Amino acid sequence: MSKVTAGATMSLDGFIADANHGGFEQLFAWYGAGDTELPSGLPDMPFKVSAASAEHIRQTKERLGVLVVGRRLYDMTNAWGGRHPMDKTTVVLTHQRPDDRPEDDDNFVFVTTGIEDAVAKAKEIAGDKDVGVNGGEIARQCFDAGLLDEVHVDLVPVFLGSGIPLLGQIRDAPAMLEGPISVTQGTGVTHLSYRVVRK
């Protein structure tokens, strides 16, 4: 059965980016900390991670059918050059469709009617595979709407001090999670998965 999962690389003090939407050199250092090469989806930029992280990424990608992101991330990455590096169809939640994308295609689908409709569309595309939501604000909206099933964190040993939290100010805090469902120790990162408890 398809699950909706939020995933992010996070600092030990709970941030997925610093206050200036940066800090990625520290957060993603683990992508170059091993000797197992993986395609990154970006030309001439393979990942070199530990064998444990490589297997974790392979399994995650195998389960994933579709991504849901917000318009800010879509614009910040310049639409990833036309295709998300995970090589999956990406549903973009936005107030207005980009002028240069008059039609949906296998790369990007645009939804303007809210998070519930974006996740419903993603589930339709994903079939029996998982829907991954990316970006703190989109993950928070999914959590608040009761749509999120699991939270996956790539925890890295760095303190950013301040920045953008994984979920931010969720409506029903505090919220307990079940697990961990899984723990994978990589080089420079610990991969953790938790199940969301429905109230």
The other form holds:
There are 2 protein chains.
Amino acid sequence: MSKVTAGATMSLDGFIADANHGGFEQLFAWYGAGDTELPSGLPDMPFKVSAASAEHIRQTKERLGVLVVGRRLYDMTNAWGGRHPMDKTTVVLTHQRPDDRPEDDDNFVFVTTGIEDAVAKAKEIAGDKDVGVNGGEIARQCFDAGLLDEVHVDLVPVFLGSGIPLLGQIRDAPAMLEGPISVTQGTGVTHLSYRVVRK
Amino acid sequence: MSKVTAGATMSLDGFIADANHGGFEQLFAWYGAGDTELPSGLPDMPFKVSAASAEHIRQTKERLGVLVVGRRLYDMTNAWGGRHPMDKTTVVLTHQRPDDRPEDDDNFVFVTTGIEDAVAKAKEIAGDKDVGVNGGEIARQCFDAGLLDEVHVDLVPVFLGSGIPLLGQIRDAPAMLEGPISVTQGTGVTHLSYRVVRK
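Having displayed the form predicted alone, please output the structure of the form predicted in complex with a further copy of the same chain.
To see the whole picture, the full complex is given below, headed by that same chain.
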């Protein structure tokens, strides 16, 4: 059955990005910490992760049918050069469709009417595959709306001190999860997944 | 060789306590999530943890020779009723020795001259055993002073949304760690340990 999962690489102190200190280098060091090549979306610059992480990512990718992201991530990555590196159709939640994309296509679908509609559209595209939600603010909106089934964390041994939290100020804190329902130890990263408990 | 380790039960979003929402119940749920009894420091009220967590705690306790805590934790717990539940001599870093404890004893030793002296005193007491540092503010001071060797996290699947961070605003962020050097999966908790990288 199709699940809605939020996934992120997260520091040991709970941040998925740190604009001030430039923590990206440390957060994503594990993408270069092994010797198993993975397509990165950039030609001639594959990721090189541990065999365990490569297998974990392969399985995740296989289960995912579609992605949901916020407009900020879409703009920040410059639309990933035209297609998301996970090679999936990506639903972008935005207030206004970008001028240079008058129509939806297999790469990007735009939804302007809120998180419920974005996830509904994503589920329609995903069929029996999973919907992957990325970006802290979008993940929090999904969590608060009761739309999230699982949280997948790639836990990285770095302290950023401050930054953008995985979910941030969720409405119904404290919120217990079940699990971890899976633990995979890579090099420089621990892949953990948890099941969201519906109240 | 004696190591200085900071240990804490931490939420998935990086908090060791949440005064506002009362997250303690969720953070420490794993202490009652199994069927292996552990002394809690309270008579007739043992913890009941999973067998894996019990063995993990037994090993940690065996390695620890002494604890270092801040005055806040000491006051908050009312001096743990007279002795720390880990059954170790506890060095308390404080500005002023409490009136009701004019002299150090096997239960509590007071240091008023800063974190370096507190850790030095603790190492003296610990001999070849480890020094355990508890409480976010004290752990951060140790980290910033380059006194910390390992960080031990009992990671709990709960989102608190806000609260007291494990280390908080460390001086030299971002700071990479090595590991996890050990991963133990309990029930409702993942025990992770990391090695601090000295710069």
